[in-house]
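What follows is one chain in structure tokens, specifically the form predicted alone.
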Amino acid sequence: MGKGSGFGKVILFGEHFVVHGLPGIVSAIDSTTDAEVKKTIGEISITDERRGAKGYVGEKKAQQLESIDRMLKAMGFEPKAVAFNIWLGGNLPGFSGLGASAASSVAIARAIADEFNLRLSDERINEIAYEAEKAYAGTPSGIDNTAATYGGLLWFKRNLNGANDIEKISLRQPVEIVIGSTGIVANTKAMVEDVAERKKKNPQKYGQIFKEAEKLAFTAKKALLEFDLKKVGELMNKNHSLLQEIEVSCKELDCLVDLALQQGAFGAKLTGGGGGGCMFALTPTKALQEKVAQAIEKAGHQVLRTKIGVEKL
């Protein structure tokens, strides 16, 4: 039986902006989709354990398909012609917005190579997870994939001309986070679209807001590495303004962010794709980081209690 893991991911800086070649910032998470193939004779076939947003993984049944299918060729095997079965489980829940699918996705990748007896890098399990997301995201800017398989909190820049730009940044220690799910099973092939569409129709309107998301994302670093979090919450809340600006958060998320900023978490904001999906909150200590997830939950919305930073499985 062959065994993989990938990390859920928040992230922290430049969703949507990403896609169109901006930097952005993600971290792993210490929560993982864990996964388990075992060869067989007929059909490929999945059990998923997962726990998750209601109808999420029913939702998303026929994509998990088209990404498995996709990884497949991508690790040079004809699908029809091999047959094993999937077990996917582990502590990440399946809300849209914490890059579950990528998650499983590396899990999968790993799962199959090391049933299969395939000697993979990482760089190489990351290029197979990033085919299999096309099938989650259209065009996926790669950022989740690269979270889910190296860890850590890293900067990444989309090269719209070839290799993307992936540094890793050093946080003195993991840092505690509430994520809160608003229970909407996102879209994020339909809100990447729909993001582009309007851009297209307003350029002015968009480039200057694209301009701001790139600032923020620097001095969003530069805080990082000197373990500002007061700046860093400030400017996730500034985040949280320009995605409202694109469109992507929906009343359920500033709902979210209202209340955990109100709880005193430092800064919160929409992670992911948006139109549903989750929020997270910047909690530093696990007093803060409990107050404000039994804020929310009491609110009547699921919470996951995680750290960023984290970069071992």
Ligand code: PMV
Second form
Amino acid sequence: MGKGSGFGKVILFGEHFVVHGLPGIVSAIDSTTDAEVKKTIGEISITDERRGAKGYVGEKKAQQLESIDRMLKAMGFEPKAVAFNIWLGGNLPGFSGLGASAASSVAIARAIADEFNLRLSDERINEIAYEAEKAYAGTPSGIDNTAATYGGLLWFKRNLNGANDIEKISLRQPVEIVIGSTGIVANTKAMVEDVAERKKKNPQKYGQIFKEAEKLAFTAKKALLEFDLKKVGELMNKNHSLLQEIEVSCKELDCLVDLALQQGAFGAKLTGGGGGGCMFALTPTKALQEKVAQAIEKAGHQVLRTKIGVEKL
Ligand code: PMV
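Would you mind generating the form predicted in complex with the named molecule now that we have the form predicted alone?
Now the full complex is given, and it begins with the chain already shown.
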């Protein structure tokens, strides 16, 4: 039996903007999707035991099958020439916005490689997972699969004409965060397409916002390197405002962001595609993390208490 894992992630800065070639900052969290693959005869079967937002597994089924098909092609298998049973589990919940699809693609690619004794580098796994991500996200930037593959805190810039810029950012130590789920299963592909359409219709407005997002990513990188967490929090709030301006937030996300800030979070923003899915709050110290997490739970939402800057589990 082959085994593999992929990290979940939060985008600290720059979701949506990264699709258009702007830099973003992403961090793996200390939760993974784990996969096991066993060769069989007949068809591919999937047993999906990931804990998740209600409906997540069902709603993503067709995209999941397409992603496996893409993955196999990228790995050089003839379509339908191989069959296996896939098991998916792990402690990464299937909330939208945590890179669950990319984490599962990386986990499955690693497990297939293990089962078929292919010795694939992380770079190759990342490429294969990127192909698989297209099934979920249309034109993904590649930020999710990169975080899912390598872990840690990363600076990421999509390059349309060659290899992406991927740079490790050293964080002095992992920092507590709270992830809050709206419970709404979001469609990243549709969100990305809508942003592109609005950008085309309003080039001036969007040009201005995009410039600000780019500046913000550079300032945030400096603040992270200096471990200036107050500043990082402030910049997260600014990033959330920019995401509201490009219309990818929603009232449920805004409510959770406000609630976290009222409880003393250093900063809070939506993370991932938006339109539902998740937000996260920067809550350095266990005590602050607990306070914010409990407030969100009291409001009726599921939370994940985790850390950013995690390199290895
Ligand atoms: O919703 P998620 O976790 O798949 O994150 C999507 C991030 C986007 O920037 C919106 C899309 C992308 O491909 O980078």
